[in-house]
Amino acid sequence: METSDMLIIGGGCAGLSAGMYAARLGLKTVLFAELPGGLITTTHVVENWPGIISTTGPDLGMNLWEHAKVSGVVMKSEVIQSVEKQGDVFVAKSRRNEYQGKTIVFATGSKHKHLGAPGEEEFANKGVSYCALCDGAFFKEKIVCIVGGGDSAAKEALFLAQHATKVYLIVRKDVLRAEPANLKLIEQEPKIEILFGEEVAEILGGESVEKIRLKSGKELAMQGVFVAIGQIPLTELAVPLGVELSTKGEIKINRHSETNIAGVYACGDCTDTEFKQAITGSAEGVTAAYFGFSYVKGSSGF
């Protein structure tokens, strides 16, 4: 079995940028993929990547894919089920093939997470959504509402104030924590109504979501439910190499995007830093790259 340079486990921006940074380097680099792009190919506009005034999400996720096969990474979109180290090397297994790397980076993301309200998994697919570029299309001339009270949740409001007739926006606390320019444009959208201090208590309907119940007892009546309330890191790979993780779950990382283990890198996403963006995610990968390089020539550097 040929023994990689570096296998990075993800493909969106963190790993992608990560995977074309060290495949200029020179190393062998093997990435594994199960979402092409990554979870920016489910935002519908996005207008804070330095450079692009503004791009869609697919776009973004796309270019970036391109740019790490064309500079020569080997993409498998295989899912791999474990990992583990055997003497200098690391073996990242899939259902049906092992492969080999002398450094390992996991840039494997996030998954939303849920309400965990009565009716959220019954009507999952039936108006019940974590997407509004996926499905707000769906939802054209209906009442819909958006739970979360950060700046995700203040885009996908705005995104689906292009199709909705009305947009409910339910935030816990008594603050929309997003960037100031969303915040003026959410307070030029007329079909955009805030309620703060709220949280969905029920979701309610027959075969599809008829409306919902908030802790305060009130009821609205609705077609589509979005849920936009944070991230679960996707880790759980990283734990049998003993790599130290936060209260939160989150791979623990320093500048270097180094975790506590020799050989093992880690960005976007699933670590521990605080403000976490495409670019920042973009900028860990470049950064485990280059490290990796360092560890695989013996050095600190070129």
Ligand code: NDP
The other form holds:
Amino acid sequence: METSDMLIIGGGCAGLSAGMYAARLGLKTVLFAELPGGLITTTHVVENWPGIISTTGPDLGMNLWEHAKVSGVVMKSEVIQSVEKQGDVFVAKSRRNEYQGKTIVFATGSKHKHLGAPGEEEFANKGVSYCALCDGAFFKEKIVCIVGGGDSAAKEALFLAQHATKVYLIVRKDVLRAEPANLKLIEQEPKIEILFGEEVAEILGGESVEKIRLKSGKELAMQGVFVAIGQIPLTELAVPLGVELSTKGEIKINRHSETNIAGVYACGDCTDTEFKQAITGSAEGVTAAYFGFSYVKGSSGF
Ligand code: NDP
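Go ahead and give the structure of the form predicted together with the ligand, now that the form predicted alone is out.
Expanding to the full complex; the earlier chain stays at the top.
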């Protein structure tokens, strides 16, 4: 079996940036991706990618994908199920194939947290959604809510207001922790009503969602419930290698995007970086490529 220089698991901003740089540094690089472009492709408008004043998530994701591809990364739409070390090489196994690499980069991202409220699983795809961009257009002229108090919830509320007649933003604390630019847009959007200090107790309906009950006892009629309450890092593939995780289950990295295991790197939403943005994940990917290159060449740089 041929041994690549670098295996990258994940095709989001972080993994694709790592791939593009690794290939440009001359490393034989294979990248595995389930969703080309990753989570950013489910974001509506992106206005904080330096140098691009405004673009869409799908456009940014697909441009990063193309950039990695034309740089020479071998793209595989295979799901890696396990990773192990055999001698000096890392072996990544999908259902059908095995791949060997001198280095490995985890850019595995995260998955959406669920509320755990009664009715949430029952009405999944029947009014309950974790992606406003994907499903928002189904709620034209309808009433919806978005649950969460971070920047994702704020951005999704703004997107949903383009379709729905009314958007409740349900925040469990008494503050919405969103970018000031998004907070300003929310203040200017009459369709959005923020309910502070409230949590969803139950989602109710028949064939699909009809209303929610809040922990305060209040009931609100609506057809859509969008959940944006944060992410769970996807790091289980790294554990058998002995990679150290934070208490939140994120892969611990240093300023070289190195983990505690030589030859193993991580970048993006699966890491313990505090400020997680598309651009920070991308930068961590580029850093992983550079120090992976140094590791492969047995040098401290170019
Ligand atoms: P955050 O972790 O920032 O926020 C999650 C929110 O959901 C918090 O307000 C939290 O409340 C609330 N929450 C958690 N669990 C529940 C629950 N069970 N019921 C009700 N509310 C709950 O997640 P985001 O997805 O908003 O952001 C994740 C990361 O992605 C951040 O680092 C953010 O900066 C980044 N991001 C980057 C973007 C970009 O690159 N442009 C765009 C959007 C996000 P509490 O505060 O009470 O815990």
